[in-house]
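What follows is one chain in structure tokens, specifically the form predicted alone.
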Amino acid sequence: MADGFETESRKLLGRLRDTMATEAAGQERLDHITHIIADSMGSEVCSIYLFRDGDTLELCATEGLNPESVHQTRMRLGEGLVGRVAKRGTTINTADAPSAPGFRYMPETGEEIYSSFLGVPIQRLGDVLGVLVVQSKTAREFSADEIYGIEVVAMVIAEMTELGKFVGEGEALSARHQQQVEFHCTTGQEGAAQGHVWLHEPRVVVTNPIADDPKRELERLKEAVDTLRVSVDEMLDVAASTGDNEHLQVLEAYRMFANSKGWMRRIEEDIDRGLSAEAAVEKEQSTARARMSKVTDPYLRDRLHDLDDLSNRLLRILTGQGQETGAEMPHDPILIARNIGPAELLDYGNRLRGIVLEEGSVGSHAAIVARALAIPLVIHAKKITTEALNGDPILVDGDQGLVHLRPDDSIVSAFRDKIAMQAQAQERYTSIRDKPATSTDGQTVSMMMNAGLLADLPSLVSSGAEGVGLFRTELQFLVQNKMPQRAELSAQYTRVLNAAGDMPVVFRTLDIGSDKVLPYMKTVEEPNPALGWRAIRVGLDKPGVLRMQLQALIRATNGGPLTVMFPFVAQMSEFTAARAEVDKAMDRERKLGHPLPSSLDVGAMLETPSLAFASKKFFKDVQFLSIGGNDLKQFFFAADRENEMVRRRYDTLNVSFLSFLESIVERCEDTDTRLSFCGEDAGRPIEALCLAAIGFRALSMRPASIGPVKSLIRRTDLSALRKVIWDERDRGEQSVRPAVMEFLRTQG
């Protein structure tokens, strides 16, 4: 790199703030940015395209193009090469823009005499702002230095519209976060809340991009990041220390990049440009961050996450801006992160009104807990965090998977009206509640509820439920940094007993492995974690687990009644195993004199279709089988319940799955064996309707949907209803879902 460029690229960022400092208005400063850029780069034109929308680009100022083309030029995302730069965050550097893939020409600009054309985007933390273009009539291309300078100038510009620096009139120029934006997620749990946004990880904030000492930059630079290598040091000896091997594979992540060369190297060329120290790491976060954007493998991109966290860490040392801002948490928080721990959810306790996350999966730790807090989740919120400020009102709504951020009056009516009309819903319902299910035809459903903490049990009384039908024991060891001991599961599950008094609670042993990985136990690389080594193929494995929870049920139920089932059981002798594994538990404790349940039943989770097959005997052997719906339905239909392009394209309703759900109906008939439902659908009023016509006398489900499943049951005609999903079977309609709404309609 010359000494002579990068004093001119320091002379341009000199000169960039100074046009900042002055009392000029947005518009005069952009347009004052695009002189100055062309002077600096020796081009005739320099050009700045910003957002309007979150899909169309604007010319908001140019040196050197038809002036009258300003704010009346637009093109869409992705469209000529100024849309290529935008959508795919990377830049375009050409000779002959006009012979370049995907160029579109714009009369109403005079471009078509200018050659070169050079485009880089103007981004902050991975979101894309803008696109910043240098043109000339001589036909060259730019020289990588040229290119690494408008780069330094993007992050520059990115950081003033960010602060606001070029508000004026129109879409693109108005102020940031302060419009109305509406997120399309996907549902993690449903409900609806209405709150302010509270920031799990407040922004980092960089005030101050343009820097007139570099020597003094990189000395607060080193100082920083000398302070970061100690403190990552001091985790990686309480990570050793304490056995937590897979924190300390992050760790260690974490100290090889904070010794990384290359970054420090690149962090340190772009303060010799002229950027603050904390605005070169930040423009280095957010190139880290376009490539997350883009990697699928999952190494890379945990690597990457890695070093995004690692720059938040070092920006907050360079900036003083910590965790704690001084904010004060609104009365009524809606929790925004790009992701978070089961532990850390739990810390917010009960104060949470919804949670939003760029990330998560529909069954990932923060999933399951928000379900068993009842507090609305959405996931896939894609930019809320960049987006969102402390303090911002937000309606989250986890029936539709949408956000509504800084919404109008006629959103927030129209959801009030919705909250509202819930609650008079649920009045309705706790006249019911101490009701049976008993449809008009008297056929009676057993309505259960699901839980994971203690939390939950509360619910009990005032959902109706009749019991607990799924407990699920995993949240016990996925909020831990160590594995439980056995006198804490056994504690744990007696105040779960005690608190369900008479009511049947039924235990589910540890279920993880997919999504579910607890923070203690070696990662298992799969290619298909759900079709993996997961639930009771780990129980079995390694049986040490396994044995140490049974031994904690038996002994919670202190002489008292205990019902069991195992997860994800794919086959006769994968029940049979786990089986003698609870029979080899109870000779254990005869034989320490410990007393033992006065009843035991043993049960399994049909999740598979295979299970379904198994033989005879086994359908006679298991006291009870509980179909986990969401598992069963995935794999029914091959369509991961992840992937937002296939889950929603299969319906509960088709006939295929109806009819092989009644085939287990009809087998668990022939041996007397118990049957229930467990998933989303149990909780879904018309799904739920349709599983007790085809014969399911007991579902399991959130206590938020016992009243309006119970309510729908109690007002129809079982055996009309099964007469009706017969009838679209044997005219061989794909689905029996549009009779099934048209007889609920002739029904009143």
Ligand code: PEP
Second form
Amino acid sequence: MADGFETESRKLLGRLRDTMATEAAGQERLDHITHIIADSMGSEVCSIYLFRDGDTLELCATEGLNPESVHQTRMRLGEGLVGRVAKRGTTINTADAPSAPGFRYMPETGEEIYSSFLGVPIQRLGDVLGVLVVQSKTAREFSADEIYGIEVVAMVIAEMTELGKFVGEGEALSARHQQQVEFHCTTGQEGAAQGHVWLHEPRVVVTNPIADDPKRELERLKEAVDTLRVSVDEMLDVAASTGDNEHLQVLEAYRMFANSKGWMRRIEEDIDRGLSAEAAVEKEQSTARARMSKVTDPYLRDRLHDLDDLSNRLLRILTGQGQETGAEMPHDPILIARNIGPAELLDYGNRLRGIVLEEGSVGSHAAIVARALAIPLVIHAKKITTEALNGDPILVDGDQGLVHLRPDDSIVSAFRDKIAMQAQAQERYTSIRDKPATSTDGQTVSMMMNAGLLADLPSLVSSGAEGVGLFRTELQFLVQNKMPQRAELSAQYTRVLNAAGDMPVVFRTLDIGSDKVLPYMKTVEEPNPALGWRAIRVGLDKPGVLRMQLQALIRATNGGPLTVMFPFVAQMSEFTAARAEVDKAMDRERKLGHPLPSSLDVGAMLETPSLAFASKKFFKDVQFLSIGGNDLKQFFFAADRENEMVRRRYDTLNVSFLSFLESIVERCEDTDTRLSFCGEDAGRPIEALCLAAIGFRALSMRPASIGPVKSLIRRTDLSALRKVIWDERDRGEQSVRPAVMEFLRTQG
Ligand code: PEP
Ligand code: MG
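Could you output the structure for the form predicted in complex with this ligand, given that the previous block was the form predicted alone?
All chains and molecules follow, beginning with the one already shown.
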């Protein structure tokens, strides 16, 4: 029986291919396809609906329904049975369509006489392009074999749509990858960029979805899978020998899939139905992607991801299309990727104008690197890797979290204005680069920059920073795939110190854990990593790395000054223990006869509310404190800084938070403890201004923010602003933001 279906299926695909080979126009081809499918299925109706825009499906061809309704009948995503198939990306099969949930009667089509309905999504790599529908008068459900056959046909139609075989008059038949598309994303790094698409992973194009000789295709598949297995085994050997655990796990998952009978069997069945080996692999990949978009379990998602990667590898082997497609990187590349690791991103270095990711998070390592390189970055650009083609013009608005792919002229010119305005502002900032951030009432705030990579160092001069207020040392650990050596670290720190010359550099010791996970370090599963084993907690429990790092820092100074601080200190004893490690390291170096730093400053980051209430002794013991506002705010409001649903919920200018910060300023004044603020808020002009108004005399921010923050401080009367803040608090307002904005407006 199954054999019969397979032969039928192959025959049908053969006819489809013949249709494609003709010189006919897109519409004619579609019409013919509906005709042959209806004929082959023995059903009265076959229709093809395609998207005319992101929300609307249009009947594009039909055999059996009223021909007048072609290009007239439309439905929204989710509307009627067809809309539901498209929305869910899953098949609907019913013997009694009019009674099925969601059924909508379309009088113009004359479809009320058809009882059974089979609708399958026309989808490619998890992207639904339309719906293929078969209907008949007799009330019967379609068999599993028939459904399978129609799904294979739908897959071929999807490939052909992608290849532009149905291009014709009207929106729904417009060629793919040509219209302008807007993506609403999340900001990872502000800034605007104009350029051309560069796909991190070039897409494999399947040009021959249908094959005559299933035997030959099965052989091709077998050969490709053998090659794949060998390469996965080789990678496993390498990973095992280097003790690269995480990689090992992923590879094990690969091997599991490569040997998975279920996965292979489905691909083989697709081939039996007439698909070429690569089309069959892509069909299964598409199914996996559709599943991936629905699962929320992170473990399962990861495994589906692995399967997706494996399919890509297999497709590359089968089509011979490697990473190298011969395409040339545009001179103004905007990188498009599903996700990217920090090391891969660093490989591109400063060549990129912008980065657009489908996944990722604001605190991911890639985002950190993008920020260090000051490249505009947006994340959560849904399905952009299937829509964008290499070389497409693209605009990235990192401020608004918007991406315009293939924008029209009006958007391009508006965007150019925006870039020009930013350039003008930049010029204004350059003119005050060497001037101090002194307010109109004579208060001066020291402008420091945050850094973490050697790539940041040129900004020291260009931004007008007075030093590095926070050097995040973990970045160098994160972008490597093995633990760096002491000598290597020491050499890097020396380069940082040399670049800074006479300016101070505050090195923060390794801050890992929570969102920052070293690929080569054993990970511990924690229910609540942000509240878990991280930063100085790891440093004190496993002091080997901390000691090595301190030694590298001392050596890097070559007898010059050294400033070190510890991240995430929550109580005094942690600081005392860490400080003791510094003293021990100094002793060791002294005994070895190495030159010691000419001066040594040791401080702590205040990132948990607890430390603000530590004893006076603690405030006297530390030489300085730096507020890690990103962490401090998340713990103050109990709102995860990584969680999109809550991270913007509480205003930094909320009076509770400002009063809390002010009390820390007062305690530091009281004990003569130097204090700075180095979270992201220090780089947001309005927030920074309020921090200065409540008494912060040092702010450390990303280099690009120094100009805007300084320019605003130089135009503001900080004492008057302080009064506004106090008045608002007295008045019982929750946030001082509206009053501050009003104050700034009246100040012009
Ligand atoms: C902070 O928490 O504000 C901070 C500066 O440290 P990080 O962002 O690296 O956690
Ligand atoms: Mg922090």
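Model, not experiment: these values are computed from the prediction. Residue numbers count along the first chain shown, from 1.
- Treated as two rigid bodies moving between these two forms, the chain carries M448 and H404 on opposite bodies.
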